[in-house]
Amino acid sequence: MELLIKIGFVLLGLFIILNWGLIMAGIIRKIIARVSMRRGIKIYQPYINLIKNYSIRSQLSHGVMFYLGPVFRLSGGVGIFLFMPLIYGSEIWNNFSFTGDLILIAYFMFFGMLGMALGAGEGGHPYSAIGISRGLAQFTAIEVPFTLALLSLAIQYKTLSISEIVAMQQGGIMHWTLFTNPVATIAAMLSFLGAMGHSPFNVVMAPQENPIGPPTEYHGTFLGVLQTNRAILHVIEAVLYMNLFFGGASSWLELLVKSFFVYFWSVFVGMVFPRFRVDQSIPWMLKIPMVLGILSIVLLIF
């Protein structure tokens, strides 16, 4: 009975995160449109898109793995959510987090990308291999400074439990990792830019240049699955960074506000800077962010 109640609250939390992701997507696109002197979409347009895509059946067939790609992608986002503590001090909203869950979540972050690579590899587009190589190469470069930042936190807090890291940041804003380990925070937030896929790190999609990628390769229900994952993944990754560097959240309101501003950081940079070429984005991640990640570890050791 207790397990069923736990599962019920987990599903409720997933429902809240999904809806907040869809609403936030509409708000962000509205802000981007206003900055570009355009009217923009309705805030509820992501809901319309999702309903429309789930109501369309696909008539094409590229093989089983092609259609498992979106499923693996969604599994990565949901997997991160399942083991992510949401509200500090709440057993109900702690999900299935456990000691060392930070390592598992780091694996889930790469799982979805690998699933999409397998799916794209079985697609019918001749440039799928280019998208796979771009995506995996850039994401690997993004993971380097992020992993170094995680190692720095493990050394600082002597734990790999997200709940324990959040607990050690309680007691005021000056206890946040942002202030106790600013170098690791900067390295992680720079890697966050690439993880979100906004400009200048949207070399895989390149929407103004390449009419390819998941939005055109996948359609109907499969595109709806990808849109569902996008709504969940962007929020839950923002929650991860909120927990690690910005003190976590003690209520749903605090979680929604903090996750919005963490996510908006990548949107703001995307509106200011033009897109990198793939030969620019990967070396950039392996320079400043990686050096900062290494420096954050050195400062703690010595």
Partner chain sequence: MVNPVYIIAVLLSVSFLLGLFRKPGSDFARLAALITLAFPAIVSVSWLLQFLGEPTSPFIIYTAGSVPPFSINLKMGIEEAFLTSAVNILGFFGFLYLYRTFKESGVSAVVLFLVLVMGLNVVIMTRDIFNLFVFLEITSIALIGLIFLKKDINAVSAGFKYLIAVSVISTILLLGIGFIYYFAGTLNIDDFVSKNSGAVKGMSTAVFLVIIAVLLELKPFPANGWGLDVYQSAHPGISAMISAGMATASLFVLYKILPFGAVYWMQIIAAVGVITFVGSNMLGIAQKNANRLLGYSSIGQIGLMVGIIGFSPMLGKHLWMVFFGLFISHFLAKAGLFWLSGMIGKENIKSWSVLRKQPLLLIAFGVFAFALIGFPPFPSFFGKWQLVMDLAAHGQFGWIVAILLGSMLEGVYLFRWLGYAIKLDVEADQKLDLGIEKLIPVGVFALMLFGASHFAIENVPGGLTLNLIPVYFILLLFVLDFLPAKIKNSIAILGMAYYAWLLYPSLQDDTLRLVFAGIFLVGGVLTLFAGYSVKGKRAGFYPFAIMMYAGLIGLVEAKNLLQFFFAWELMTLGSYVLIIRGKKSLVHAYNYMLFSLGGAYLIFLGMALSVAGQHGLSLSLLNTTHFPGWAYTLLAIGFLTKTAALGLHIWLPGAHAEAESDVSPMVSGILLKGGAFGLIVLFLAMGAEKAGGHPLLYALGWLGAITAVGGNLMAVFQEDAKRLLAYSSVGNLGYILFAFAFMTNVGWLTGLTYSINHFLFKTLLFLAIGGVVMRVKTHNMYEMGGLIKRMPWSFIAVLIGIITLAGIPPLSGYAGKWLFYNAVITKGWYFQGAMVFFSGTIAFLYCFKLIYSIFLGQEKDKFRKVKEVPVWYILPQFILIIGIMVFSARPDLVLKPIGALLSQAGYFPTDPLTWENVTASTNLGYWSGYKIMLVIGVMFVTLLTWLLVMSRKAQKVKQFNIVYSGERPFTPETTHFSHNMFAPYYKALGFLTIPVVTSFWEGVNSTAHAFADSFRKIYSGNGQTYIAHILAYIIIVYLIIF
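Having looked at the form predicted on its own, could you now put up the form predicted in complex with the partner chain?
For this one, just the chain is written down, with no partner chains and no other molecules.
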């Protein structure tokens, strides 16, 4: 019975996050359009896209793995959500975070990526594979400053439990990691730019040109699943950064606001900077962000 209640709340949380993800996507796209002197889409356009995709009748499958790809992808997104504590101090909104800590989330991100890569791979479209190879390659570099920042946090807080990291940031804005460990925060936020896949790190999907990237062959329900996942994933990744660096959230409102701004950071940078090629983005990540990451650890050790 307890478990059922738990599952109920988890589903409710998932529903909120999903909707927030969709709305946020709409808002962001509106902002982008306005910045580039366009009218832009309606804010509820992502809902329309989602409904349309789920209800398209013609559907093609390239094989079992192609079919499973989106399932893996969505499992990845939902899984991170499940392992993420949402609201500080709330037993209910901690989801299943008792099964594992920060490391679990860091590694579970790969679950969706890998499954998606394989599913797209079976689609047989070379553009999918190109996108995946670029994405994975870039990802290895993006993870470096993030890992260093995580280690820095672990040294600072002497724990890998997200809930405890959040707990230790309570008691005023000056207790946030942003202020107690600014170097690590900067390193992580630079890494975040890459993780979100906006310009300058969006060569993986290359959204402005011919379709490229993992979803090339996906359509209809499959694409719907992928869009669902993207909405969830963007919010939940922002929540992760919020938990780690910006004091977490003690209420849903705080969560929504903070996650918006964390996410908006990547959009903001993307609006200003042009796109990197993969062989440019990797060295970039391994320069300033990595050095900052190292510095954040050095500062804590010595």
